[in-house]
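There is one chain below, alone, in structure tokens, taken in the form predicted on its own.
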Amino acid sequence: MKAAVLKKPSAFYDKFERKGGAHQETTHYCPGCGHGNLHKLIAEALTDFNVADRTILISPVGCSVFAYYYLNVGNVQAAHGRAPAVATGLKRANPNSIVISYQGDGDLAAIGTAEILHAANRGENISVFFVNNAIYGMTGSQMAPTTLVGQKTTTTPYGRKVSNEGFPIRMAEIISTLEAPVYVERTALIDFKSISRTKRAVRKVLQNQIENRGFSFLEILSPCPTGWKLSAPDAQQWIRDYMLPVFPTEVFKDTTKDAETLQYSHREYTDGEVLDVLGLSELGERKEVTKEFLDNFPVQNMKIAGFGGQGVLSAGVVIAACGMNENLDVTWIPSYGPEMRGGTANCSVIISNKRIGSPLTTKPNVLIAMNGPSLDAFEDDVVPNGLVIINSSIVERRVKRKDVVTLYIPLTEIASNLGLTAAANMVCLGAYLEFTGIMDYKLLFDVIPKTIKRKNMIETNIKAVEAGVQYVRENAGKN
């Protein structure tokens, strides 16, 4: 005779490992709070579907970022309010994955209106949990925008009013009117009835995305009796009471049966195709380079910053794409203020013979300080026996650390001395690529014709690189 065994389903930790320290026995949630049960619920789908492996769960902000402890899935924390257009991002490249989209009021209602509409009216592939509390439960039960009119939180003492507030928004109702969508529910969790459908819900709402049928959205009315004040049992009935005659359950809308199954092609792009597309294929083609020199080439970190209107970005540019044509890895990603010309400005490059994992540069090992400002806030980022290379036509001061090599070089005043003061970046440059060797400076000859806009300053910005490079030769030793 065969035994029935009860347990917890496979896509639900045993021991909560990923909490760390000694709480690995026991959960975040409080007494009576929903999130426990519905964690349940999609473990024990994800379980009997047999897709827990190919999972990808998206946890924003708010209580929903547990999540992460307990499901034995794939993860991702996504910023306040993005995760549906994270979700469309996971999921549009790994179209064979299960990405769910989990989320709670405060999040989903508020500052992720504009996210989840519009990966709704795209009708996007993924499956949506949205947990309906009627407060921001964690940070201080401060209202959200399901919050009901009357209803006292932490910032509406006393009682959400029409007048201030406006009404409740009611999410199912909105997203039911879109055409993408194919499933629309709003269930309960309040008693075993309610918790039944709630079940049959989740699992509708993931059968969908493992067949392919699209957007499918569930909204759960849970009690937080922690952040209403109340007992688990007044809580559950505080939502009958309160929340049902504002959010009704039932289904919006059902076109399942109608909707045609998504088919995903797959297709490998060469290298051309993704420059192209990325309007990178002018800087030329990578050339061929030895073994050697990738497997010993150092890694570079480096923090460009100065004025705007310095050539701060646009030398980033130019330094990654002489990095691309070295068969490196390379990214370039800018921070700048609003002004076009005067405010700050710096950019993060990194040249890699290793996949990059994140394209920010925070403990830079090359920092080029093109004025004082700079100098200030990147100084102590930069780590031991690092490279500061210094505009010592601008910076004043000298760099206060002992630890880190430094090149004090004058390049607002060579660059005005070829009469293009602009060109003072392709002088640090060229001075750059002379002082480290990493690469043959002559690399800049080839990239600089196809990144400088303005044709006719070509040959000056070729002879400011030359004189960044003599200047080394003659001086590198006298700093």
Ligand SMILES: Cc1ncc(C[n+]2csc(CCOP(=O)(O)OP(=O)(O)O)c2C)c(N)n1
Contents of the next structure:
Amino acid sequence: MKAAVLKKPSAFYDKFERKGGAHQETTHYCPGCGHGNLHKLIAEALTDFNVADRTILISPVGCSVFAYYYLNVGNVQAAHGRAPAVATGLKRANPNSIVISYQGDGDLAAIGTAEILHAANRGENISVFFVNNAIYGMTGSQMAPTTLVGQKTTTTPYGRKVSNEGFPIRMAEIISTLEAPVYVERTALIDFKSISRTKRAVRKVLQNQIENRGFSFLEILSPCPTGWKLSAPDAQQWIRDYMLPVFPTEVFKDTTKDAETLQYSHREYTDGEVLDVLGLSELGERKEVTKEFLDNFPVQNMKIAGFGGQGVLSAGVVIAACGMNENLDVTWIPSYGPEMRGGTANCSVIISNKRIGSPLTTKPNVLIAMNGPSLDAFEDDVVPNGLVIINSSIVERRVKRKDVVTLYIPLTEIASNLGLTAAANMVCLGAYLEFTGIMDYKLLFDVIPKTIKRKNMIETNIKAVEAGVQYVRENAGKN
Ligand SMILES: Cc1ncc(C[n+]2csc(CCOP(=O)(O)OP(=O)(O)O)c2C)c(N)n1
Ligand code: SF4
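Just the form predicted on its own so far, so send over the form predicted together with the named molecule.
Full assembly next; the chain just shown is listed first.
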């Protein structure tokens, strides 16, 4: 007779090593907890389908936050409730991956309600496992959206009252009303039969993704003996007695067969197509530049800040466009302060000879402060030896830092002498390029006509650039 060999599926790590070097044979879950069962069913399915090496599991915030200690797959841990949004990004960036969003009821049905509903509604081709144990397990049994009416939790010590906390939310039913999801089921983990059914459902949900069929959702009623203060068998019975009447286990939606297999095409867009889509094709062909220029280009992490109306955002667009014309990678991201008056509008601009990760400039090496509050807000962020350009027509104080390079220019005054106060930003860009020499200031003459909408102002803006260049030639080093 052939002996049955029972062994851990290979989608589990051999040893569950935890932070601090300890490794154990067991998980951190309490005895009788449903999370452990579900992990096993998922690991078995991934092993049997031979997809573990292209699977990414997103663990949530909750008791299953440590799922990454156990499943030997790509692991990402998302902020509370955000797993479906993270899953969307991962799956879209790498359609060949198998992306699992694993979430508790606090995570999915409270803080993350928007993320799950919209991911489902978009029909993201992901697999969602929703562990409903009717409470917040990890933080000590507070009420969750799925807590039953009358159920005592630490935040509903007299039992959940409809008049105060409303009704339990049935997520599987809600999601099954949406058009896009192809498969929605609820199962339980309470006995051999229900575990077998959950096993089939886990496989179905993963298989759907492997076959590119679309969004699949499995809600699992899961015992939490610790949170419910029951023994493991009593916790299973509690689900039978109290949860099943409210959360029936059934397939709520299955359009898997009709669902067209999604055809993912991973298409790279050309620079020209991207410029077209962004409405920037007017900026024209990217210029051929020498390798030496690219290799030696000093990355510019710029913060351009001032009052609304001083053109700080358009200065950012113009300088980013100059970088783009020089075949550099650029990002521009605006930030509008909540203040009505006297505060700062600012933008982050990065111009780099390498791919840019985050478009946010938190440690600028160039700060352009068009007004006093901007200098106050960002002076301390500038890296040592960074450049600070100050609009000395408006900023009344000097820079406090001794470890930065400063350039004081009466930008507003120069611009208003040309008849256009609003061109102070272009005076600044001319001065900046002339002072640093990182790019030829004449680039601005190409870019300004293509980025400034009001054609009658182009000439003055170009004059403003020249005035900035002139100012630096005559005054740099003197202040
Ligand atoms: C943004 C944020 N808010 C709140 C918390 C605190 N917190 C940690 S786990 C948790 C609830 C987890 O409950 P659930 O999603 O039901 O998972 P379970 O622990 O029951 O598996 C909360 C509110 C947090 N970590 N982050
Ligand atoms: S508190 Fe509940 S959900 Fe968390 S590990 Fe223990 S039994 Fe599982």
